[in-house]
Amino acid sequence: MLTPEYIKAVIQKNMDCVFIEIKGDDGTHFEAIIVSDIFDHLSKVKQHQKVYDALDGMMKQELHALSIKTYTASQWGKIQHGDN
């Protein structure tokens, strides 16, 4: 069964992240918040594609449902300080 910790480790191994949080306790449905400067100047679609690439094929087999929220470090800082 997949765990949030395992998914986080796979993403961190394949992508430079400022912050990453994975939630999910049923082994099949997960939510991710990923903050990385590689998202800078990319559309949300391209940002999510970067995450799928970092998952190293897991979306095709093991991981069936992942809700993704992506932010640049600048966007994340504004959210954390209530400047959104």
Second form
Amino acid sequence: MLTPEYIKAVIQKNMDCVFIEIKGDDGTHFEAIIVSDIFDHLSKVKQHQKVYDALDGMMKQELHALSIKTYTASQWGKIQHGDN
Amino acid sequence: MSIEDKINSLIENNKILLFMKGSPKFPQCGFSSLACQILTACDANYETVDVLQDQDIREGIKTFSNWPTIPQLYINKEFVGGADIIREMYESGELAKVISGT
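Write the structure block of the form predicted together with its partner chain for the protein whose form predicted alone appears above.
Now the full complex is given, and it begins with the chain already shown.
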């Protein structure tokens, strides 16, 4: 069964992340928060496509639903300090 | 007509087009249902394609958009996103702006 730890490891192997958190324990539905500067100046769609690309085709078979939240380091910094 | 041509003509001929599972009246998946509710809430005049009726389109659209899941929203021939992004854009008010621009 797919685990958050495994998904996190695959993404980190293929993408530089400032911060990454994956939740989900049913094996198919997961929630991801990913912070990376490769998202700079990219539309939301392109940001999420970067994440899907980093998943090495995992999305095609086992992973049915991955809810993704993406931020650049500066956006994440604002959110962390509660003034987003 | 190749699948790509079929998808292209659908996208060319519909300003707001949602590739979904089922139909707005009978959505067959929670994410597709959410997308319909949001488009309706924005008073969008949108068309839908039920990918469950055509397996070639169901798989073809994923390659076409380089996006692994359904639903998929196209506005003015541009891929906008899946359920997550549709909801995020709705909540930020960006979706209503894009729709009013059609």
